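So this first bit is one chain, no partners, the form predicted alone, shown in structure tokens.
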Amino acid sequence: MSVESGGSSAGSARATDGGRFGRGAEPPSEGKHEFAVIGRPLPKIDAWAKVTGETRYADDFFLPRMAYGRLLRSPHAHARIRSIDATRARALPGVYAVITGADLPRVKFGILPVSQDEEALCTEKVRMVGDAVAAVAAVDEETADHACRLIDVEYEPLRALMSIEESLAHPEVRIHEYGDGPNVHKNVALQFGDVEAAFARADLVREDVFFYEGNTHLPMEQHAAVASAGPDGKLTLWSSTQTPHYVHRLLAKILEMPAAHIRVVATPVGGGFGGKLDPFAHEIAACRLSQLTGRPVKIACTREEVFYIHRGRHPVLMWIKTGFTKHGEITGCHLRTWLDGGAYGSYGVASTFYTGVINPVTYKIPVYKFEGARVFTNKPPCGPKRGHGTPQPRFALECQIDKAAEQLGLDPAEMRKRILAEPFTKTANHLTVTTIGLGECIDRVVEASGWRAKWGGWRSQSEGASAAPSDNRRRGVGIACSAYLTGAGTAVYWNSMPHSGVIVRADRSGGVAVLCGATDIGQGSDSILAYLPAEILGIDPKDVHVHPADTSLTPVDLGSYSSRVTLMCGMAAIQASQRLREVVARAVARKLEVDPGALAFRERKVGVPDDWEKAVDFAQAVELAEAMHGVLAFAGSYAPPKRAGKYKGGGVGPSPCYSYSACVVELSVDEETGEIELHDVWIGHDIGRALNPLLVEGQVEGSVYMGIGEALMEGQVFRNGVHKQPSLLEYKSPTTLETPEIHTFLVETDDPEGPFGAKEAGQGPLLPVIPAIANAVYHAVGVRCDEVPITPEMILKGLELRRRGKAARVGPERIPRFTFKEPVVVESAFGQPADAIAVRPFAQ
């Protein structure tokens, strides 16, 4: 696999006064390499103890007299609880205790505060296979199994609802009382300008449905917690969560205690994904059964129990209808989405709008309609996977596109090329474009592919291709593009407090410390946030020791979600290490005598560049400041400007700057077989600047190894209300064997917002694989596959349609009969200039 780098000039954002490195720092080195750690293809800090197994997971914990946690769980898609008699579980030895719903507080909870429709221990009903019903701690997990059996429950079943199409059906039967109707969670309507009107202006326009099949994180590590109640009342919980500072939250609200009693820690996450962001059943009963028993108590899933309760990828149906004109511009677009959102609300609420509201940020989308619907179904609940609402409405937009090309006789990668968003602008829905590369990503990629030749050399349908490994292969090439944010503009409960904070200390050996709530869940932030004060400090990562995640000791920071960790924790750490440094750059100023914007901070010194004989080690620096300010520690914070839109729902969406990608397949296709190989793919992503070019390529082919599993095999799938492959045998994910060659070009932009310039990585080259691998599916046999994942069957049945004259597509041929309500009407801001950017310290 390879990288490669380079700079954008078209839509790039360059300091205007000077003040990359703020008052008392030194300038840019000349030379080819700007700064001493930004931009080096650094190791991650934790990589030696990762590599070694010294890193301890939450599953890891052992403590002193410990019990071991399970739950039960319903067997049942949607039923009422009639009775729970745990009289055998009790009795049996070893168990220490057994709670049901009656033993916690009635109260309900969820991550977002329009959505607080879970129970940690369902008390009247189920709506899902694998919802909690009672929990046990005992000696051992052996015997926490055995009790969980001897538990009686007596159920009433009820109809499950396993559909969007059946839930809304039968209104009759209500999964939740609350909601936009019966059984739909939540319906949204937003228009910008005249749609119709826009279609009136239109050479062409396309109507067309797809759908995305809901799929799982797939994390290597499962969920476990461990809760531990002390003598004095209060309570420490250890999670593989993402959201230490939510979960901290809701466990002050579910268990009734004040928050300041209760320390959450976010243990080392072995995959997160977007599966780790929810507050858990098993968090709240191991911290209960921990208040009983007096001991701590570990509950950890078993690999069935995270598939059902995943909180992944919504299944998707979508309409979609767009205007163009002959030379492939777009005049207006109209999207329509149903959401099958499972049994609780989770991040649904968000989701449903991220269908919708990203498209507008990547081209030229003058006037937009958009209608979403989440809809509850008795399947488990989905949320937030990797790129949040967006890679389906971007593979509907994605393959739409391509369809329109080739009606309008134009090569796909150039009319992407001609309709790409201005640089800072405003969308139709108010949403502000910062930097954009995404034109330099698709020369990059397109040049590097051969895109050209093949795409019009390799004549599709049934002529065949000309460089396929035997008459049965056919080649194809596909294209598509992607946007995605680089943090959400606003937290999940409303304040007007910072999103990220830090603190940062210097010690007195010469070593910093960096005290952060930020999760690292394996894109790196950690590193992130060594690497940033090493830069301002002049010191090695290595000096930096980074203590992340603890609710008692470190500043709040909102989560690992949204891609929002290096742009927001990224400032803040910039902003505490830069007044670290102005307080040593005075002391060492007056022990040298010279004025402390002279000095430069490199190679652990501090000194005059031009009499660097002279310059102060920094752990005597350091010394001479505390000497003359007392303890050295510096706080910083971060709050993402406020550009939300002045309409009901414009608070989803806004982000301090987008990032943007391109991506070029090519496989062939076995017309016998209908098999799939991918041999390459070309990825080009505007990261605004690599922080460290190493871990931004592991990002962006681990989000390309992910979408070639969501295009072509991963699908969570239910029968009589039953997950079809919960373990890791059945559901299928690509291996080494199925991973092809990934060529990763980076593109930096240098945006205003960001840390150095820094976008995000770890979410948006996931989204233009899937449509791209779609396009190359119809370039190689002629075969429209409107519906993920794409499978053999899919094709050949696709390739017998076209053999008996009829459109080779595959896919949803209808849509519900469903009523959105009447849009929130709001001006199109297409085109208008952006608010004004920040130059920010250090951020150009």
Contents of the next structure:
Amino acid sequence: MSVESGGSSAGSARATDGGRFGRGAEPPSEGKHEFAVIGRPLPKIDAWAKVTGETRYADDFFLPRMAYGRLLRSPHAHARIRSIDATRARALPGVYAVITGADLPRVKFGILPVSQDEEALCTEKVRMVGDAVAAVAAVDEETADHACRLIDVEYEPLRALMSIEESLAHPEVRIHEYGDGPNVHKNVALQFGDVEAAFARADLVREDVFFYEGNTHLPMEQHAAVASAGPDGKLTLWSSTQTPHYVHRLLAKILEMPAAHIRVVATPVGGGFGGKLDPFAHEIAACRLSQLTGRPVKIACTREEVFYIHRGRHPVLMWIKTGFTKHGEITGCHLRTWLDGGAYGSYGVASTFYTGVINPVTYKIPVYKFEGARVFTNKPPCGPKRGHGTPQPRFALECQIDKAAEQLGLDPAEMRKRILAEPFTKTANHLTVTTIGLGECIDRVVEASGWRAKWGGWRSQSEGASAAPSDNRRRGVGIACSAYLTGAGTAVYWNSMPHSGVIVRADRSGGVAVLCGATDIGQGSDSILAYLPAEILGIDPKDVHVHPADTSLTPVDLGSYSSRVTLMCGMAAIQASQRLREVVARAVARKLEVDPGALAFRERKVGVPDDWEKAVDFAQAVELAEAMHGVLAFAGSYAPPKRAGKYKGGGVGPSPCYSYSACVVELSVDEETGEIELHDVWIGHDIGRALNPLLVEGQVEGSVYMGIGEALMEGQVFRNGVHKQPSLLEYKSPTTLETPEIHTFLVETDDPEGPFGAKEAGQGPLLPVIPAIANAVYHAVGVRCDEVPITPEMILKGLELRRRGKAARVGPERIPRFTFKEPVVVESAFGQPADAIAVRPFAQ
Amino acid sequence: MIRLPAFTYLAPRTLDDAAAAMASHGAEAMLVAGGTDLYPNMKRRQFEPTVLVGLRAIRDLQGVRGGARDGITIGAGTTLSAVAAHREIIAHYPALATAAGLVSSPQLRNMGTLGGNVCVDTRCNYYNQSYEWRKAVGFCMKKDGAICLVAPGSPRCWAVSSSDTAPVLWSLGARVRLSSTAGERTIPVEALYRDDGIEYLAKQPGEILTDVLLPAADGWRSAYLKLRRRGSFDFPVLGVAVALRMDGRVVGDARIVIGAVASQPRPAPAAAAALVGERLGRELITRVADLAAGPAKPLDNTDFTHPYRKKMTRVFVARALASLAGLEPAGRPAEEVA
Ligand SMILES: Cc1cc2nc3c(=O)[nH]c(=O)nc-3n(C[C@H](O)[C@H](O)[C@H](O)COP(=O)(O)OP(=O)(O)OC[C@H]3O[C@@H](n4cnc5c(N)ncnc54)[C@H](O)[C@@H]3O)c2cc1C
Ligand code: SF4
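Beyond the form predicted alone, can we have the form predicted together with its partner chain?
Every chain and every other molecule in the complex is listed next, the one we just looked at coming first.
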């Protein structure tokens, strides 16, 4: 795999200067390209532990007297609970405790304040196969397992609703009593400008229907938690979670105990991807069981349970209508989405908005209307998965653009370049975009892939390019682009506190400790928390001790989601490090009798560059500072700029800045078997600045890999109310053999909002992969797959249609009969200049 | 984690001890070789033996003996990695090396044995599921229940023979040696199988498969193509084994055996017969492929749709024949890199 990076010109038209805490954090005496740590391909600070198997995940925790817990889960997709009798289980030797919902306070909870619809252990109804109804703590897992089988639950089965259509067609069956209508969790409509007028201005108006099947995160590490209630009445939970802070808040509510008496520690997370962002039954049950037994209790979920915990990609049905001029410019766009939410709210309200609000960030869409509805079904709840709500509409828009390009006779790469959003402007839906490196991303992948020769104009589609005349395989290339947020601009609960906090502490050892609530889920946030202070203080990242994700010790960070960590923790870490640096500089300046501003921090020394022999060791510098100032512990805080659009729903979508990606895929399709083989993926990603190109490359490749799975095979599929294949073997996800060569190009736009100019890398690069594959399939064999995953069966069906002289399109035929809300009508803010970057909260 | 149930593990060092252990523990006991099929199945409570008779310590079950000229004998305990890498097998029984090398994943092939692969349990996606899952759906007759969920109303189980090597061994005319306290017998591999998802082996439970015997290579050429979603890891949902011997410019003899479309490997004798005495050309191949696909009756209990698997039978037979005829490369069977 190859990576290249380079500076960009596309994003350089800057509205304001970055200020002290953005790029401006560079040490004054060191030039832009002379960083000691930033931009270097260093190993992750936890790399050694990971590769040698030393990392201690939640399931590796063993405490004295620890009991093992297990959850009894519902075998019914939808049923009323008549009774639960645990007598036989309690009598089993080795069983310490059995609890049901009756042993927990009767409070419903949910990650979003507007969707408080979950119970850790269901008391009245189960809403999916896998809903937990009871929990056991026992001497070992086998006994706990056995005890679960001895719990007698009497159910009254209810009709299970397993699809959007079914749930809408049966309003008499209610999965929940709340929501925006029978089985409708959320119904939203936003309008920015007059779409009908925009369509009237267009030379071409397309309406298309797409379907994106749901899929799951598939982290290697299965969820696990250990709870320990102390004799002092306090409670500690170690859990594989992406968001210890939210779990902490909700545990206090669920267990009805003061948050001050609860400590949540996130253990190293073996993959999250959004699947460990809610409070879960196993965590809550472990806590309660520990309180009741006085023993630490561990609950480690099985792979099958992880499929039921889910919170993964929503299946989304989409209708999209877009007007194009003959040059390819978009005059307006109207998008409708129906989300299959599964059994609970989770992040669903946010997901619903996300299916609509990010599309306008990529291209010039002057007028925009979005209607979305999330429907409850009796399946594991959907939620945030890498790209949260945006891969689905991205697939729809990018495939539609491809179709429009063909009708207009335009090169789809050229067409996209022509319609790129303008840096430092607002979108129709009032989102402020800053730098945009997408044009360069497109240039890089177009050039590297040999796009022009390979694409070669819109050919008659019965004439796919084939390697050899006798070969059944036809080659094709496809292109798509995307944008993604670098951190959600608002927290999941309303507050005006920092989104992230960092404490940097130094002492005479010369070591620096960094405390931050952020959780490293494999993306490398712990490493970022070492690199940034090391850069600013001129020390080696190895001298930094990172202490993450412990609600008793570390300042609050909201969690590892929405690609917010590097930016938000990074900014807080920069601020805290700067504060430390100032104090150290003052002390050293006094000793050397120079101006503090003249000092450089590098090579573990502090001194004046021109008189470097006099420079003092960092440890000694800290000693001087400690003597002068007292204990050296400095805090940094970060909250994103407040730029939400002033309309209801405007809180979802704003972000300090957006990353951009462009992707070209080359593949071949076997016309006899329908099998697709990927050859190469070229992906350009506007990263703002690669703080560590190696980590960015890892995130980009991981995203591409995950996108391939969603495009070609992964599907959360149900049969008779039950997940059809809840196992790593039968839930098909690509292996290394299905992963083609990935060529990564990093484009640096040096964004004024990001730490040293950095944007996100963890999610955005997934987005263009799926439509690029669909577009390449069309280029290869002339079959339009308006549905993912694209299976061999679909290809053969498309080819068969073509043979019969019909439109070779495979995808959903209908959209549900459904009335959306009256839209919130707001004027389009399209093209307005971005507001000058105001002083950020907590900047002083 | 799903836990294995408790069981007693016996590790006999000789075949006789193993046979005796099987005889004395009766229906409570099962044989285990690499355990790559049995242990996961036990975790899901598809089997609940209380005694396992391990074969790994028995020397006599290891290794490949003999040569292609007179036929070779492969100990049942030989790992799939060893079979796939064996020079004589690669050179003279290439389909077997291919099939062994396409089983599951490199790690599992290092543990999994040829004997275990020949005896591997039949599969069905209503059955290869945890106890809790099967309970939620309703147990089926293969384990804990009374009906078939794929073909309700059917008196039998249609779980799918999912061994990669079985159809190849059948097409190569292999025989297997079985040993028990009652003595030893050698039978053609096809006599080992029955078309029943539950009782898929026509041997006594106490009989140990000790060797696989391949006849002299004698000019036979062979090919194996496997259909699965991914290039590794996945069981076959269709396996096509073709062996043929040319007689001058025409086909002298041929066997076609299709795997993973029924509860046992399914031979296609009419198709094979149509090859004999003919020159291997494209037209003939198309005709033979149609004939071979005829008997394949996959049901909807594996990955991919069953009409697709049926359709692919024709394509895969044609491709296997074409590759043996030197007409085209053999598709993409061997994606696995060991
Ligand atoms: C993820 C995964 C993927 C897999 N993919 C494939 C695949 O693609 N193709 C495939 O064919 N298989 C596959 N398998 C199944 C299995 O790995 C292989 O079939 C392997 O060859 C089994 O050999 P073993 O020695 O491990 O058998 P074991 O698990 O030890 O035994 C399997 C069965 O054979 C019996 N048995 C074993 N040895 C003897 C003997 N000498 N005499 C009599 N009975 C015996 C056992 O009692 C048991 O019933 C897969 C398994 C897993 C877990
Ligand atoms: S074929 Fe029928 S009986 Fe056999 S395992 Fe499948 S569902 Fe059960």
